[in-house]
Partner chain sequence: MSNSVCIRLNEIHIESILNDHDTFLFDCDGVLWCSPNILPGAIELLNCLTKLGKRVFFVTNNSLKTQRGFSQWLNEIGYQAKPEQIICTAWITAQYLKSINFKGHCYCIGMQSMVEELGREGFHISDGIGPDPVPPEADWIETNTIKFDDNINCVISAFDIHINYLKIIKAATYLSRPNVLFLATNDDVTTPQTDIAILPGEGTILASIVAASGRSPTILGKPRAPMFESIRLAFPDVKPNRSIMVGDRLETDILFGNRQGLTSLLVFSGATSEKKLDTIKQAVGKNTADKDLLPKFCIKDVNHLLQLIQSREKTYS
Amino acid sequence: MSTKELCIHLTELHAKSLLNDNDTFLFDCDGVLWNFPDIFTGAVELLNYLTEHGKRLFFVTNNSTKTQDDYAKRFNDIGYKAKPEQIICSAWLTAQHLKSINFKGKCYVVGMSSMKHELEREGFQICGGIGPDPLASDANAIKTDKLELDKDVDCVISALDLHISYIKILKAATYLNRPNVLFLATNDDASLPQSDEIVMPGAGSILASVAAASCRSPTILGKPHRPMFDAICLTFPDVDPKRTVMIGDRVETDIAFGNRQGTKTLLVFTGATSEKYLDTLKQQVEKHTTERDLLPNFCVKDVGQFLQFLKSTEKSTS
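Taking the form predicted in complex with its partner chain, show me the structure of that chain by itself.
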């Protein structure tokens, strides 16, 4: 399979076309704009530059540990005036999804307080799963008669949870074993972007244990699946995927997401994907052992360089 038109290293010319041919820019955050608390050079300037040029910006993140308001505040703190409706984060998205299916009932949520906040904002009831649910430190067995199980759980949601524990997995799986219990997951990223060598498990790691214990598969809401793009189009129906660019660092989520929705895709090498890994993938696609959707149209070192290209084109035409 030919990959000639893919993985093109961005030049000034390409940057200029991206600017001219597109109205909407979707940004992943972790690994693209920052590895918090380090904000990447040129990131905020790029956002402001695009906004000044009349572009619509959205932030499309699988990170379930922050609310729309958390992100809006963070952007404002670092110098970009973001409105909450520009933030398409997975905690908020979960609440929108439940709203869209007219969900009635109680949720057991394996996740952080951000999930609780976004779900309760839309009036949904959470019956447990947020924060620690500890065993005694000297425990060596589970006393099943001491478990506090809720009788009426209608939905189990799996997100990133720093307080994941055996008891929580047990409860999630037990609820999922009951009839008519919905199973949702914010996303299934296996790990989080890290600047050091430490591997931080992602929501996908938590989900793997809940899915294994329950023998059930969830509806996954985050990238690369559709719901985030659908949520944007619901509020902004004039967003045209053919005039949209998705900028991300992870091929399995960001790039696949963009390609599948019909947007252009731009990969940066500041996060989950190295140039070497992209090369390997490219070869696999050519041998038909990996799907084409993982390959971006363009790639660039970082958002700072994208900004430099844009500013150069402006200089050269002024």
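Go ahead and give the structure of the form predicted alone, now that the form predicted in complex with its partner chain is out.
Chain alone follows, minus partners and molecules.
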């Protein structure tokens, strides 16, 4: 497929084709449906429209700070009746991955309470890492003989952690110094979506510290990596990637994820990727300096315009 057949600006005809030729729609959340607490115009209406037309929707997010139940409540609060099983979040994903490999040991988790909730719900044992683990304010040295380390830790999980500290990185790296300890990461997003000039470090920033200190490379579970799609297919085996659309705002995660799994991809310009940046990427692909899987099949201004096209095609055929 040439680059001329990629990055196509969506039209009513394309929208109709996406509706008719697909059964499943995967949505990223931040930058696509909302910049929370602001919900994008047409977002809820689009979700309800697709559901009313018999489509199955999943919400595929690398955010590990919310549980399935948290997200389901948020959707219900804004007017879309989501079920927890529609939420493919990285905290849930981590628990599903451990189940799939029949993991039986203890986990040290650098992350928020959502990670603890999803892991313990599936019966996994957490031994530290959740919540603050600070040094005393007057500390000028680490007394390693005083550290509380669990000899039975068999897995270290790195996620977004607002309480990240030197001690947490030390403990994670020390556990990973044991060669048989499993190393997982929810995702490797360097930063979080943000609408102002503030840079919000993401899970990937924390992961970089743990990986550097331990000299270990993790299995990364979230977009754009394969384990997230494997978890969807394991739980919902009738999902066919050839009849699935991935809708996202970030080419490096959402679009690459969809392309690598064989879905159709639709980029919206309400989040991380601008139209100007997409044009630059397209030129780089043509020069063979950028991977082709960063380019979407289609692009559109926002989910509201996608809905508008869908409704227009409905009127034209009635």
